[in-house]
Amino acid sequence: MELIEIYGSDLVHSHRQEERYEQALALFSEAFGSGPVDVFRVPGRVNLIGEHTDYSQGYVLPVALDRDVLFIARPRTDGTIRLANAEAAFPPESFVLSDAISPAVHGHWSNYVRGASQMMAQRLGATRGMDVLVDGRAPWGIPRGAGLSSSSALTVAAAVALEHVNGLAVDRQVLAEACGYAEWYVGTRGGIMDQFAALLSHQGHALFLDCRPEAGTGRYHTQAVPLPPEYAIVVVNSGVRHRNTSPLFNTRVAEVRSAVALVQQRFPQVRSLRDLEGIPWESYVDLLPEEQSPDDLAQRGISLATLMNGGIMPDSVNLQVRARCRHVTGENARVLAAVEALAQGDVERLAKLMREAHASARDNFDISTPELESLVRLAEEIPGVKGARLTGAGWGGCIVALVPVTSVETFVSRVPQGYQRATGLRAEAFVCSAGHGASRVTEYTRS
């Protein structure tokens, strides 16, 4: 795929991308020597609506962005994987491709590549290693810790590169699902939304994904949903970073899984919160305590350790079961309504659903922060802005808003200024296009 196909026909934009690619290629040559390479790029994503529903087999509506990570690779004749990074903060690393790869220290950047590599060896028989240069630098890289899926993009990039250097041809849905499980390597018990968005998205469209595989086929229903061209997607990074490998994310997973286990006592057919679709809230709410400790669960025959299957958890935690269930079941309904609103061109209805999603994420799932709330308030003060809400895992990161094209300049100027006055922190606002999924760009040879 050509650069102009990926990033658009704006000559200035394309020229900047050419410079970016040339700089990354030069860094690869410095690290590993000259010669032919393959270049892959994998986008970040922003989620319009459908937060924390994917690991309950629910519905999501992400958008792949034109911010991406570059993954420059050269095949090796052995199974060694050597990693370098364009950013000095991430030191070089190497390991051997196998179906049992030892992790680096907790939080190390190479663990996302290790997880993908182990998955490719275990599930798809990859044996050939590679030399790799990763480049996720600003302004075209994916901001880290901002809820835009930089970690999943790195995982997917490693998988796509290994697929190519090993001469494999893997169905994109199969690869996306496998990459979701590959991230369990780092201890996070997430879902599959980020990986599907990275691999299956189409330019100018959001990606509707039903996270429950179809019975019998194992396939997932996806749908490209056109976005209103008169609105830009503007993401604002609060500058407050989160880490998905911390216990906060896994605590929410534990709360959701505990809710399922409790509801099963009356509705044994329920295997995820998705199964509550169509069942009146009143018929099971009494099974869901506002708060439940691991000891309380154990007295009911429910093991939290078994539910988490090895995921990282804090030493002690009280689980907020009812509110978490209320969010997930309500969010699934909002996603379906949002797809319908987009199909009808009803931006006002979409905006209302996005605002409701933000309120639920704040009040029921407790993943907002004062900084995110400040950004949402400031965004809503700009005339014409629709549906400002937090996006991503939460506890920091970004908000997303639909901004009339005619108001973009005002938005990106006033919102960061107001945020700095209110919080003392700097926010970065950037206008995004709904981009392509992961792609191999071309072959390069440097002398």
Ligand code: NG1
Second form
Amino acid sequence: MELIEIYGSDLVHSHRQEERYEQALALFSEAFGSGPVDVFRVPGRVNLIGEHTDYSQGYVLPVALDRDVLFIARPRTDGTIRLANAEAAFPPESFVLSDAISPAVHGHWSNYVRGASQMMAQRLGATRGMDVLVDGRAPWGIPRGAGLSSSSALTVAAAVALEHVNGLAVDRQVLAEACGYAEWYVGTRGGIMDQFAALLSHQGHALFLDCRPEAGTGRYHTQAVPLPPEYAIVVVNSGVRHRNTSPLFNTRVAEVRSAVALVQQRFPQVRSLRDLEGIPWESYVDLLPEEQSPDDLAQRGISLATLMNGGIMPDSVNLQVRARCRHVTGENARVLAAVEALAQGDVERLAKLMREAHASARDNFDISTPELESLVRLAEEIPGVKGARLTGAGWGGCIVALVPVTSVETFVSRVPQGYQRATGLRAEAFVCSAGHGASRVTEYTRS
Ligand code: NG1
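Structure of the form predicted in complex with the ligand, given the form predicted on its own:
Now the complete complex, all chains and molecules, led by this one.
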């Protein structure tokens, strides 16, 4: 795709994208010498509604950002992958492509590329390596640790580059699902929302995704949902960073997996919380204690270690099974209602659902923070603003809000000002122009 198709002519110029691409290419040549290259870009995403539902095979409604990571690759004749990064904080690395790649130290940036590479070798037969420059620098890059999927963008970028240099042509759904699995390499046990959003989004649209594959075909239902033209989707980054490789994220995964194991004792057909759709809450709630320790679970014949299958976990944990289940089942219903509201152009209803989603994320899923609460309050004070809610994994990161296009300027200046007064922290507010999924950027690709 050409830059104009990817970003639209306004953003190409206002964000000086040409200059950015040229700089990244120059850094590539500095690291690896001049010659042919392929240029890929993969976006982050903001989630409108459907939080922490994807790893329970639920519904989600993300929107791809126009902020992305650049991934410049040159095929090699051997299986080595050499990595350089535009940011000095991320030191160069190299490893050999195989179906068993050892990880770098916990938290190392190359682990996302290692995970994607191992998956491409294991599942798709990739054997050819590449030299790579990654450029995720601000202001065009995806803010990191902000719940905007910078890690999945890097994983997907490595996968699409390896797909290309190995001459493969993989179905986008197959690749997105495989990238979800690839990210487990870093120890998390997340879902597939971010990888689908990164690969399958359409400009100007949200991506409705049903994370439960269809029985028999294994295909996922996706639908591009148009966004209301009179509203901008504005993201505000609290500046409080969260890493999903901390045990908090997997604790939520453990809680929902425990809920499934407990419900299975009466409803053996239930494989994920999504399968509770259509089963009345009253008929299983007695199986779900407010709190459960791994020992309590063991007494019921359920092993947490087996449920987590190698995923990182804190040393001691109390699992809040009932409240987490209440969130996920309610959130799935809200996503379906939100898609319907968008189809009917009913922004009031969408906003109500987003507010309810926020309350549930805070009260049932316990992923909000004082900073996110402060941002939501400040956003709601701006006249006409609707549906402000935390977005992404939580414990920091961002809020998202629907802002009338006429109030965007007021919003992006006032909310960060109020936030700084209230918390002493700096917030960045930016408009998300719903962007395209991953693309190969033709005018910078040199053969
Ligand atoms: P972010 O918001 O990028 O940290 C994480 C998970 C998603 C999803 C959301 C919560 C990964 C790679 N990402 O995303 O799958 O569960 O939290 O809705 O695990």
